[in-house]
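Consider the single chain below, provided in structure tokens and representing the form predicted alone.
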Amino acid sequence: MKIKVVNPNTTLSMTATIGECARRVAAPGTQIVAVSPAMGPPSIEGWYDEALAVPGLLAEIADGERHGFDGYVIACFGDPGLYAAREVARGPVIGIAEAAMHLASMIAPSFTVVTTLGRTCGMAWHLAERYGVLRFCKNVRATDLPVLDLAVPGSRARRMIVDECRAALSVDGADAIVLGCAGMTDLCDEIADEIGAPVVDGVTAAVKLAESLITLRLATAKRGEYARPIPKQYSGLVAPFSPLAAPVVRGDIANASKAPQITGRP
């Protein structure tokens, strides 16, 4: 078994530190390979740093499938174009968000997700709203730490994410807590042992998902809304990623990494 698990950031220390943790809870016999794209954001923290970090993804997504993978891992709580991802993949893709928010709502009667930015919350009360779990999330409490700040060093991320534990549990009420960022990920056993209660972390819950789905030989439906996109020639700049009525040949997408940069202002 094959699962990629894709940061859709280009910070290759969170990536390591990504596949460290879902390599951890992988079955014997699972193979995991963790990537960054080659383009996109350092880090993803609003709604313009997701929408520029799905080309790169979506990239990564059509590599895996010329290479064999049996299904991936979106690792971003934003859950960026998980359902494009779909669309181009036959195995089973998992968002971290998606998958921390199901299984926490199977294990606890009410969770909070504990994030990073503020301006990010509404995008974590978004994503509760469209899994259907909106009545399970007593709050989403940002902790306005930047997403890189979690890999420095001696920094004061570990302990303002427990306190914004802590305060999911006294005073929202919460049963469990969800991480909401990747880069959590490697803390979500060390707070769970100080808080006393139910931490989920999406990357190891979605890497044991995409196994249980493969497992199962449940693959991402080809009819409908995930159906292969429609042949289309696109232009401009996302020239390369167009649809093709064939099966994609190593060059097409994945060169979308050496178009031009913009250097100009938006």
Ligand code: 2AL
Second form
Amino acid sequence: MKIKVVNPNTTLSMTATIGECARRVAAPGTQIVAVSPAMGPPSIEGWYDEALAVPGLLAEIADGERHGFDGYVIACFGDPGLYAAREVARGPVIGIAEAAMHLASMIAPSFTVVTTLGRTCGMAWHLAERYGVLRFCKNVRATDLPVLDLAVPGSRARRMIVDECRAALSVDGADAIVLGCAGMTDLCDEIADEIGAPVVDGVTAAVKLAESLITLRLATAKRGEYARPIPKQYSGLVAPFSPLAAPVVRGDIANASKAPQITGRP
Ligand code: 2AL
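Switch from the form predicted alone, shown above, to the form predicted in complex with the named molecule and output its structure.
Below, the chain from earlier opens the complete complex, with every other chain and molecule after it.
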């Protein structure tokens, strides 16, 4: 099976790490292709970043459909564009926050999310509510680390995350930790060993969930809400994203990432 893991930010070093961690847990017969969109923010640290990461992400999903991918992972903890991606894809599309929160709620009576900047805490609470796991979510803790600082060699990132994890266990009374950023994926095992409690990373959780759904031949329901977008002509900068009648053809959103009228404009 072929799973496309889309890091919706444009930082390729982070995409490479996400791809390595995804491959480490994937079954022998699973091909993982990790990509970043051709346009969008270098990191996603708020609602505005998230909104403008979505067009590039959707172009990657549409391109994946033309290349026969069986399923997709959206590797950003805000799960940007998740439901829109499901309209475009035939196979399952899994967001890393929904994967991590659901798996955490299956192995522990409660979890705390440990994330990056304080301003993203509200987004995580919002997702816990959306996925129906609010009663499991004890707290959302910020490390106040910018996303791209997570990978800076010699940074205090791991220590700061571990400190928040320990506070989650002792102060919040949480039984498990959900890592609140795709950029933390490579730290998951060391943090779990250090704190002695389950730590759920959304990237690896989402890969295994996507694999399971594909194995079970469970694809995205196409009868109603997640049916392909209604064909219509969009205007202005988003004109290249105009949904055309299925099947995906030239000029559809699959080609939007290559559209000159979008790249290079503010
Ligand atoms: C993220 C993430 O997973 N990727 C990114 O760019 N921002 N999440 C976060 N809480 O900052």
